[in-house]
Amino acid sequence: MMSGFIGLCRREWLEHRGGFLWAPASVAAVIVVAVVLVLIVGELDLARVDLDLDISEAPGSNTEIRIDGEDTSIRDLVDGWLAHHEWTDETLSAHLATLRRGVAEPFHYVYFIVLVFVLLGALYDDRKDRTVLFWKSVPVTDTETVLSKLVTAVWLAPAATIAMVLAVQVFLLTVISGLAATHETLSIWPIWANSGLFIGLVELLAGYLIQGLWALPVTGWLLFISAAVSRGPFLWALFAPAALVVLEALVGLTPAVRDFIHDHLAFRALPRARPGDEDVLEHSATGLGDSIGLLVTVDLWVGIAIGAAFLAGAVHLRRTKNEI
């Protein structure tokens, strides 16, 4: 029984494989490549400009590098405020906090995007290119075909996405190692001493696991909404849930289902580099202390229960509805 739902992981990963790995893999080389444009031709004309770069390090210390020049590089900014900073292991730490937390945001936000898509097409596009009547010939239960396509999705994928996250980290303190070499104030040993690639690893690691309860309605919706519609599943994901929210506001009530979607649709177990800067960001985790405490909170609970009755629903459809 477990060979066989290994075995329908393993179908879902190569067939999705583009979404999984590929897409991850695209946004590093985007970060990659921006980097190195930077530091080869990133160039700045500032004749007859000052510029000021405010480099306090609490609020009513005021530090400020005037640069008054024809041809002044990116290196050059970036080589004047690292001579200029007050370095400590505490201040150092929380700046590198903030560049690792970051550099994962962009992947966090490609990776929902293949989710949304993978799990909308998992149902649907067995059924409509008939492929599920071989796999209904397999001896595998509809409930582990489902649950495969979920835990494939939500909880295997993230995989590829932390290996790409991890890489550009290091490939930018391998970066701002280069260019702190040069400067006295500032040793390599202090920049990986207090990287963070180890607890930032673990965050990873646990918001991902954490993600995906916490997004199960979410997730469990596509799946049901994959099994159930005929055409269109983009469109009925979509707008029945908007439908609601629209009926919510009309009838004068209190709103609850529109809180309930804003919160499950946001990444509130993964780290985020400026909690509580915007709204979205309000409620987000600011480290692992965060992600863990959502395991004890009534709406992740809740949240798990009407997942699973969707899922269960996906489960029933995929049983007695098999053909468009």
Given for the second form:
Amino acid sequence: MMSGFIGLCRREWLEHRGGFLWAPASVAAVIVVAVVLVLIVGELDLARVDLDLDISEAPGSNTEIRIDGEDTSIRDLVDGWLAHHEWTDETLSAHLATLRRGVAEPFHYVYFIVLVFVLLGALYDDRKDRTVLFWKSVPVTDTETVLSKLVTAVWLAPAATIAMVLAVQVFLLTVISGLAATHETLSIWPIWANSGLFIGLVELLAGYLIQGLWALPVTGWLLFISAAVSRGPFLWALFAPAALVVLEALVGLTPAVRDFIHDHLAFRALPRARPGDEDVLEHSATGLGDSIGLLVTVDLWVGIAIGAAFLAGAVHLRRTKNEI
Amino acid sequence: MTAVVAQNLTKQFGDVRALDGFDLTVEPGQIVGLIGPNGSGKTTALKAILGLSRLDGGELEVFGLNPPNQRRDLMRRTAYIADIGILPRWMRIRDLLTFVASVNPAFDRNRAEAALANTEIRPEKKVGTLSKGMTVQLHLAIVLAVNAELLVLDEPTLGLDILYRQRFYDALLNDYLAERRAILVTTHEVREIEHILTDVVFIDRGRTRLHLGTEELAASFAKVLANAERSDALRAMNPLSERRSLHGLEFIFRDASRQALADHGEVSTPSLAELFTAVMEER
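Show the form predicted together with its partner chain, please, because up to now only the form predicted alone has appeared in this conversation.
The next block holds the full complex; its first chain is the one shown before.
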């Protein structure tokens, strides 16, 4: 039973390794290459930069930057900034936390896009290429099949994303340490001590875990559509609810469907989306206590119930609808 | 235990009655050929037996199980090929074998690998790189490596050239001789499989027209080759069918005395293909 489920999850991972692993790996590679390029270019003296930035007229600003035909480089500018900043544990920790979360951001969005397409294809692609009859020739239940697809995409695949985020964070801290080595105002040990790497990792793990529960109405809906339609799952997933909302408006009913979708479904799968535009990941990032706090909100459990209903529908359709 | 017991199965698709009182039994050790023209309900019957679709009526048990409701238990005892050579193209053969082994305790990986060792199929290749014939070999190697009590094959040689067809049935027969499991195979090409069957079931318009052990063929059916002047006498004996051939008229009789027939012409045993045509023409 359990080894069968692991086998199903492994199958999912293999099929979508491109999205689950190589997509975040590419984001990491782009960031690393970009930083290395900046480091190389940054060492070069930019030939006689004539920079005359006068932003003193901007409200609340009295800054004037004037570089008159001196040989300078990005490195010089960074050095200047590092040297003249007041570095305490608090300011360091705050700057590094911003960096840590900023770096994670593109990974969240790439994962979200991958998630949507993987789930929409999960119970559709094998009906389209007719391999569904092969998958059904092994002794697993349709419930196990559907759950393995959900669990792999929602709770296992983020491990690769999180690993890549962590790798890029460590890389950036190493670069910063290298830059700091030449400054007396900043030393290496406080950088790593205030990096928040470990708490950041816990935040990411807890964030994705709870985000997975939070997004269940949307992921359930995507799997349901994937099992239900004969063509165009993406359009169905998007336009079926949109059509309902429009129909409701045309008929002149009170917008119950619209409100329901708005309150309980829409954008739940987005990392930056929960009622009041708070970010689940950021929310949980302020502390594990808040993550766990989300677990006891009614909203979350209503969402889980809706998601479970969609999943039950997906399982039922998987059992009866083999062909396109 | 009887592998398959199907009685009076019915299934309707819109206006079409795909199954209309279909009966079938498959006993352990039998190789049953389910033979019928295209659209006669063969695939619908197999899908019901495999629990892939629900019936509108009738009674169906496979190893005493209800196929659609107990699919997992059913798939532990039944192996099938429903769509020959349709395997996940993105998957490496090694990973495919690992997958089947992880979800199916009845799968003997060594046996599948031994079967593949005799072919040009390399485990590190992706399924998508294989030719149609090789994909079929792979599919068969996987399915035959499952220690199943019942093997179900739906048109297993569709789209294959003659060489692969022959090899396919040779492999199937070798496997049967080693394992003695029940096999249920459908085809619209009688000639291809008549030499390996223990039983034939003719199906037409969703209904079982004939269920016969191939060993009973000679006892139950006779073919008479006669001259035109004998034809009226033979027609009076109520033949199943009559057709003109190069050498005269050919009549096929069911349950007729061979001695009585011998007075009118040359008596022999019809082939399954001839019998199939006769039964289908009888309507």
